[in-house]
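Single chain ahead, by itself, as structure tokens, in the form predicted alone.
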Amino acid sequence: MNQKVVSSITEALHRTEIKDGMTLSFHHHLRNGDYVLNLVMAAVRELGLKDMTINASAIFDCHLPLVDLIRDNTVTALECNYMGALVGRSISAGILEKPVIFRTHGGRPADLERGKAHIDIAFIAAPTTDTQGNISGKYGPSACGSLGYAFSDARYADKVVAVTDNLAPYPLTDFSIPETEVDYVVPVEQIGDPAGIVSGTTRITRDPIGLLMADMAAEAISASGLLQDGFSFQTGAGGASLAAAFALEKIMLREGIRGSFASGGITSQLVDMQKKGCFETLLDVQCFDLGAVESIRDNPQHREISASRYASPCTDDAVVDSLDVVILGATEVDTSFNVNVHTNSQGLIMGGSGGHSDTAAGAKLAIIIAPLMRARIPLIVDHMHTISTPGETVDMLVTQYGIAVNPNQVELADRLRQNRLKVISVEELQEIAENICGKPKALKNEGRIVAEVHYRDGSIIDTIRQACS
């Protein structure tokens, strides 16, 4: 058998000379369908290794076994860009002694490049790999499309292990990560469930309030003056954000506007827009659904990009710096337009910046779209639990009751009013919500620090404290 191909994850661990205290990395392109992190860490535990650090581009609910690994000190440190609520609840309760390091999608590759972060062994979930380690995410039973977040791991880790359920003959010609960056290949029965790529957040909302906000956001983009030939765009994967993309599509087709590119995590909605001529190109760091996976395999105008090219502040021509408009979500917004996407209204970890603050910093127009109340809890607060994205990078907040424009965007507010859109101050929106729901009781978690929120430049923008019991 080829010298790179090993019989098991355990053999790969021995070959890489794994030791206590090392940092292991994982990528999240299989999202909530990923099996690789759990497979590897079960083997690590079986070897009796302790004090391991996991640097994962994201941690999903499927990674709940991490909690037991933390309790027995197999894992003592976590670094990620996003964390799902199941693991986040335990972290918020204080089970991990060291604070989690939250980075942005651009900040993670930047910290690897700067040397502020280090990976001893990278484990790459590889939908297809040949016997020399050339890797593609486009093919195989667990195809996930773009491998954009794994590029930096492959480049900067001391050792790289590809874990695959589709071992192909050499040479694999359409590869994303070359054999020169891969040390070992481990065939396994299954690396994940492709259906787990899709989550409930990647479908267009049918909620009337969400559709109303989507139409308002699309009209605001049209009124901004940015919607013209060459327009560039990104939207999040939330239902209202996807509905806004659909509403924008109707305007672009009606007015014959052909954009340059759409970027970020690509969905079937953006694939459809590109096919209809709304955009020349899709620049894809992560496929959010199986329609996007099919597109990146078959459409030459759908291009895979690395996380570094996508959003790193160390990259002179990052894609986010060429964005005209980005549509994003929020769990909390304060009256200075700071945005929280890390914690819920009780301060429990249930998310992360991902590309939120990267795109807000780069785009000419950063739009937050969110309902003014959720479960009778107001969106707008005086003091939020966690600052994920600073208010100076946010231009507009769209709610079902109107649009609040950042006071530093006077011309934008005038353009919206001229187009008969309802512009209202963020303080007035806050008052409307509190008149309906009442003023929420201030809840401040005062336990020890359980996480640090690092901004894209590497600075600590906020901390998250242990939740009140």
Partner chain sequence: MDIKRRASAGTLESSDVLISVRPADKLILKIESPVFAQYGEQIEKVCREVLAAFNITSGEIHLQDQGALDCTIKARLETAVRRSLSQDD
Second form
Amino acid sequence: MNQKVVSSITEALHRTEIKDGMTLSFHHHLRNGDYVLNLVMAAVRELGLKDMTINASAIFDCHLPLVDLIRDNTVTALECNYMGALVGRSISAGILEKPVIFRTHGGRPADLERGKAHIDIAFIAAPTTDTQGNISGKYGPSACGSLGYAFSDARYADKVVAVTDNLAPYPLTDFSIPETEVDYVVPVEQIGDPAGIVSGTTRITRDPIGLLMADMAAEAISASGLLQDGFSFQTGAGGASLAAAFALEKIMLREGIRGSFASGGITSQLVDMQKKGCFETLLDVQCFDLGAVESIRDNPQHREISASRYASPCTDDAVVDSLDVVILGATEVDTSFNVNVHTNSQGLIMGGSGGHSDTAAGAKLAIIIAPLMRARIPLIVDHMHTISTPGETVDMLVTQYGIAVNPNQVELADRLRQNRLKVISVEELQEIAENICGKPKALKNEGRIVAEVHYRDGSIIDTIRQACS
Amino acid sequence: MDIKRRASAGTLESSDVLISVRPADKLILKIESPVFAQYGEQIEKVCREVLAAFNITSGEIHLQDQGALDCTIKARLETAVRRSLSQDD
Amino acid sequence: MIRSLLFIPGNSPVMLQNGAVLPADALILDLEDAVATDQKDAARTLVASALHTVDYPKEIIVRINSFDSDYWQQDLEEIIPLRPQAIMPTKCSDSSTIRSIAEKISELERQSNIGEGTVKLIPLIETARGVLNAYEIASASPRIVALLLGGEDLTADLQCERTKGGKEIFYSRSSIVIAARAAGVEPIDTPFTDVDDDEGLIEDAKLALSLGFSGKAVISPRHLAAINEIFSPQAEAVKYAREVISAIEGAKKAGKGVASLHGKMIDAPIVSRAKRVLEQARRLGLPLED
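What does the same protein look like in the form predicted in complex with its partner chain, given that the last one was the form predicted alone?
In what comes next, the whole complex appears, and the chain from above leads the way.
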């Protein structure tokens, strides 16, 4: 017994028979506080291993040491659903020869299920695990709540290593990932920095434009006809998206509407809404703050879901397919409603789909909320740097200057107008922004391809080029 | 007319621009901007127009732009130049 | 009609830009208290540049520096050629300062080929003398379209504490309403200054409405929705107004001299109030039918 517990990451690497060229996977539930990816990769480098592929559900700024691992060929390929701006800048500069593969939160587990992606060894940051590898994210000093993105890794990887700073006696009853899927357990001092894992409280934005757009979005949802008993909803954790949920809560409470579920990344604000009766259930793939972590631990109506159940295009019944409304952000939008969330206005990588295109495809009403300009750069451009989410899955764009409705949604536009919301064409919005800011000189990155954007069905929807400067 | 004294106007807040002027042998325009690639030429054009309106022929004009619109750049440069000239009297 | 008047600090490019889309009926671009003394020139130039460029689909009021400062004339010289709807002079305590300001505006209007009397005045009453002289002030110039009460400076002048309940300015509020209405101009209430107390805001605005104010100044964009709502005709009032008008028309058709509704006689004040409510609702685009 207890052969699973090994004394160090290096020993676990030996036991898994790690070799040059293997694919190692990581989940991002510890967000910008994650230590595990860096710890494991430091040990990998120590062993002199080369040519490794990292498949992480997301790369954050805290993973900046990756850049050095790429420079010395320890790592020669990257796959992720999201990449923070710090590592993104180096990738955009072309430090990695092979293009990064960007997937969506639903596409990643789907690619593992359908054999389009393979993991040799999965390293699972485990806030708590027992000695046999029954893992939970809900307990321990580095608790992160849901472990939704780690389920597929545990199931499909050839070898699975749990890395923990809270080893519990066997058996841990309230586990998320079962011992049957785990090969080794490595206790370490700390798997993450709690301050970076979850923010204490998510605050509603005070930015008047964010609040204005949030009110417009909530009124648009109310006008859409979808806001009735049984309503289901998802929103991002960005300032205006959170504010929109708050504005929606006021409408739901005033009109006594009892929704069915809220899904995706869960914040304490959604926890509050569930408590107040706005939603029966929370379907949680990722906790964003402490309130959400406490709730998923204590509230039986707050359920953990896997990324596959959340958003996989392979299953017939992913949660996103039951969504009424999703509110999403954008760095760029074009006049066909295509959305960019991968690169900034200079074409530098600073994000990724995450669940953006999955929820846009699944939800009945996909709302993009974004200011018409940021520091003089207009939101709506003739040619985007990157297409993350195709325009035919996006229904409306809410800006402070009015709401543009996708021309394929004639009835929706009428409903908004009847409720005295300002409906305006996306071309007019573009013109307003260019009158205020001036027409920006088009920038086109023409270097080699540094990343491929894989749509949820596995097709390559766009590529990202090396940045000029 | 020459810029004879140092002066500045504006701030480093988002959508503003901090403009400093100081004496120099010729007219020098230094533009730092996060949107230089998209709007560098336009920013320069606005500055040249303001400087021409004041008949400024020498001085170093340094812009630390935070994504300011043309009307803000114009106002800040006018203020900086006026502040510089008003000390000449 | 102006329900909400949002203060915008004159030296803030981002707020001057955002003001264009915020749901205020009017913006008060502030050159006075929101601007530090050493930035008066910068704010004046920035506001002028914004007025020249930005398309503001709402009323624009520029609050100038006080009559006893060194800046008010320069403020007017740069701002008047840009034709704001109104100028807001501060600390107005008697009619003579209003007349001096109005004269200066006339002179500048002539110089800029703007029809004399184009730019209106909304004096800010924020001193004990100003409250006592409110009617005289409101009648001092045909340019005056409204009076704004400034509760903060006023309570300093009264040497009393400014409270949320506002008992200390009750008399002043009523005085301003009476003076403004007597002079045929709009009374506008002082802003509610606690940006985090939504209930307090609503209470304060309802009190102002009940006293006869037609709108309220606002210091936080977050307050705009509530203020607009409270100072709009309510659905029930619109419905009642429609009933009054149709009862009057019915009586006329029937050749009756007196109309009644729900067993009560409809007299002239009720009719004029009903007409006013319907006119307000029409201007705001509120539904006039069921």
